[in-house]
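Take a look at this single chain in structure tokens; it is the form predicted on its own.
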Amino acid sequence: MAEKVKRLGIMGGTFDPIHYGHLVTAEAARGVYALDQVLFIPSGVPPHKDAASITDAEHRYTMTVLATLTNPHFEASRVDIDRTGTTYTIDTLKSLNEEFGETVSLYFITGADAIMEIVSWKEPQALLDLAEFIAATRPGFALEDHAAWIDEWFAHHGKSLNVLQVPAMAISSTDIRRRVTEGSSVRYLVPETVEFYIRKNRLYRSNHRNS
């Protein structure tokens, strides 16, 4: 009997730090698309961000591990931070495809605002060939304003976009870093384990140099 195909969700991002918005989105995608597992993959060296401004990868990976520990369907992966050079999504998907082969179907989960940038990503056609794409709605971004353009672009590449409605949680890593720097509370924005790790390692303080 042939092995059952596993549905694997891919949640990529800087995770600087990971927060409840990421976790809620991943859990919503898992339920709606019947995903067997969701891999959280902290980026190594993102192509669209200044590497010097990003917290050390080991800190970001550890926070991701702490945030996902209590969900048996979530797992943190080092596939991007252990790979040298700039982190491109196509390389991540190729690596996972090589690892799992035809026994796994990949579902890449990203924000509805980020999906607008997919045309500038490396090898967009190959991306669509390797994974289904799930665009999660976010506060302040009306996907319907761009729906016709998105549908046309995906259709041109022989694919369709999966749109996921998630609870309106206006949480961002940028705001969390600002709050920590200012000495404001981040309770209920990040898991307690992540909050403790940030405090213990003095991350995002004015005298912290991301290492």
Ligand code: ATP
Given for the second form:
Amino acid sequence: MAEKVKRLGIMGGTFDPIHYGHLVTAEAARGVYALDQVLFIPSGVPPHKDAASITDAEHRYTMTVLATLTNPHFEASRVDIDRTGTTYTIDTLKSLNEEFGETVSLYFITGADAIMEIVSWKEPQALLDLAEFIAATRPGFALEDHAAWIDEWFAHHGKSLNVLQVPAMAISSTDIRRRVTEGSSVRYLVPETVEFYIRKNRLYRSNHRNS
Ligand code: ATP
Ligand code: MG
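Could you present the same protein in the form predicted in complex with this ligand, rather than the form predicted on its own shown above?
Complete assembly follows, chain above in first position.
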């Protein structure tokens, strides 16, 4: 972690695998919110996904390291995969807050689909008190359709949601897994290093991990 980090972006996800949609979103947030660094945090077992259906955490972490290598402002973090049990964002934010202290402002970056689920997340008020929330536009998930209730929900907690426009990237990990299983190309959807890593480790070859 670089010294003098004052504004820290956090990009959480399953990253199964990490793709250009994640990277473009994080880079856009870095620019707009003047973030010193963005931490990419692969989840342990996410509450909404079944452990057996996601790829081993070490593979997901290694792909995250490979994908973030060339950006000096990006870094991969093991904070969630090294904690046992289900990954809840509140625990991640508390760990980071303890690690970095009060002087560092946390910015939690999500896509439009993930932010709509925030109402069901654990300890919402504590979450919102620990970080600013940024919702990035994502093709297929129209944030505008939900703007009224989500704005009201944030206002109810004394906060507001930051909406970030990112260049449209209709890419998802689900689609990438499907392509690999079917033998289609994932070139230009993921960094080349991630593409090679998937091939070398024969990830996503069979259907059972691709739900
Ligand atoms: P899956 O299809 O397995 O759910 P995913 O592509 O949605 O994978 P996740 O690891 O679930 O990737 O997402 C991590 C975070 O990145 C979420 O907040 C999600 O909304 C956001 N995100 C993922 N893809 C994009 C994209 N193409 N544009 C904007 N945000 C994205
Ligand atoms: Mg997702």
